[in-house]
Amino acid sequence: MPDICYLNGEFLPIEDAYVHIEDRGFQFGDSLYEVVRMYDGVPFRASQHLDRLFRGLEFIQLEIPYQKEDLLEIFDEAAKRSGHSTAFIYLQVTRGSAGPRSHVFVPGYKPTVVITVRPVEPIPEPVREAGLKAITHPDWRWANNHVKATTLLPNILIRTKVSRLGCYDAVLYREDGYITEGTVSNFFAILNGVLRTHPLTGRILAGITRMSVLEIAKAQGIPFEERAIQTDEVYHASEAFFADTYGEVIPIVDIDGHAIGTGKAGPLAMQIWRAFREMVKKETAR
C-alpha cells in the first residue's frame, strides 16, 4: 500500500501533498508536532499526546478548526488506511500562510494540519538488554522546551554528533550544571536507591513515556523524586535510562566513557520497561 497522508481535511498519496512556500512552518518553524506510536495498529495514549498539543497551541496563540475528538478519529482512519501495524503517527500543525514573510503574525492565517503514518523498527531486545551509550552535552535549546515545537536545529546538531559517536542520545545540561533531558528523550537516573528525573518546568518536555514511567514507579512502590540531577552526580548513578516514544525505556550503561553501575543494563530499568510493555498491551488491546 502506498504511503498516504492527511493534509487539511483530505487523505491523499504522500507524493501529492504540498504546502505553500509562504507557510510559516517552513519559513520560521512556527509550528508544533506530536509523534504517537502505534502498537498492533492501535495508537498508544493518543489522547495524552493531543492534550499536550493543545496546551502548546494555547501557548503559541494558535487556534485550529479541530477538537481533540476530531483528531483522534483522523488518527484512527489514518492508521487503517496506512495498513501499518507498528508505526508512528506524525502530526504537525503550522500557523499556515497569509501573505509575504513577516515575523509578526496577525489574524487571517489558515492553519496547516498534516498527519502521516510511517512504519517503525523497534529496538531489538538484545540491544536493549546490553544497554546503550550516551554523552553529556550543553543544552543549547530555547527556554520553553515544554512546548513541542518543530524548531529543532539544536537537537539536530547534537543528535548528529551523538550518532557519529555511536551513542543513543545526549544527556543535556544547563549553565547551572543541572541535567534537563535528552534531545529526543526524558532522562532518569537511580541515585542512592531513588529514581530521579527533572521536574516539569519549561526546561523539559512533559513526555508521555516519562509520565508512564512515573505511573509504573508509583504502582510498584519504587521510590522516585522529580528533582534535577547535577552533572557530576550522574557518573555515580547505579542505573540510568532514557524514556521516549520510539525507544520506550532505554538503559544507558556508559556516559562520557564512564561505566554506569555494573556497565550492564540495570535490573530496575528492565523491570520498568517490561511493566511499560504490559501497560501498552493492556491499553491497546482490541
The other form holds:
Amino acid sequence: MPDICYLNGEFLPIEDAYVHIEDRGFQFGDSLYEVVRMYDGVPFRASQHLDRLFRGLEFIQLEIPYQKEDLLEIFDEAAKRSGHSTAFIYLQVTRGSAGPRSHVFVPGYKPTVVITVRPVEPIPEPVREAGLKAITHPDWRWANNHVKATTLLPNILIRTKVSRLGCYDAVLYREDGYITEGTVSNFFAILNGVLRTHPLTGRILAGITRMSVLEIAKAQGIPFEERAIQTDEVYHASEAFFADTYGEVIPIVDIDGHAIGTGKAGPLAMQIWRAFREMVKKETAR
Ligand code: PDD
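Now that we've seen the form predicted alone, could you pull up the form predicted together with N-(5'-phosphopyridoxyl)-D-alanine (PDD)?
Now the complete complex, all chains and molecules, led by this one.
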C-alpha cells in the first residue's frame, strides 16, 4: 500500500504531493505542525493536539478554512486510507504563498495544509527498562516555544549532537540556569520525592504527554509541582524522564555521565509509563 498524503483538500500518493517554492513554509518556516500518535489505527488525544494547533495559529495570526472537527475527520480518513496501525499523523500548516518573498505578511493568503501518516517503531521494552541517557545543553531557541513552529534549526543541531552521543535527548537550560525541556520532549525529575516539571510558559511546549503525566500523578496521589528545575539540582534527582508523543515516558538514567538514582529506570517513571499505556488503551478502544 503506498503512503498517502492529504494536501489542500485531496488525498494523493506521497510521491505526487508537491508544495510551491514560493510557499512561506519553505521560504521562512512560516508554519506550524503537530505530531499525533496512532495506536491500533486510532489517534490518541488528537483533539488536544488540535486545540494546541489552533492556539498557535491564533498566536501567528493565521486563519485556516478548517474547524477542529474537519481536521479530526481528515485524520480518521487518513488513518483508514493509510492502513497503518502504529503510526504518526503529521500535520503541517503554512501561510501559503502570495508571490515574491516578503517578511511582512498581509491578510488573504491561502494556507497550505499537509497531513501524512507514517508507521513508527516504538521504543523496545528492554531499552525503556534499561533507561536512556541525556546531556545538558544550552537552550538555543526563541522565546515562544509554546508555539509548535517548524523553525527547528536549534532542535535539529542539538538533537543530532545528542544522537551522535547515543543519548535520547538533551536537557535544555536557559542563561539563568533553569531547565526548560528537551528538543523533542518535556522534561520531568523527581527531587526530594516531588515530581517536578517546568510550568507552562513561552519557554516550553505544552506537551500532550506532559498533560497526561500530570493527570496520572494527580490520580495516583504522586506529589508534583510545576516549578522550573535548576541545572545544579538535576544531578541529585532520584529519577528523571522525558515525555513526548513518540517515546511516551522515557526514563533517564544518566545525565552528562552522572548516574541518576540507581542508574536503572526509576520505579515511579515506570509506574507512570504503565499508567500512561492504560490510559491509551482505554481512550483508543473501539
Ligand atoms: N515533539 N517539547 C518539544 C520541544 C517537542 O517538540 C515535543 C513534541 C514535546 C512533547 O509534546 P507532545 O507530548 O505533545 O508530543 C515537548 C514532537 C513529537 C516532534 O517534534 O516530533
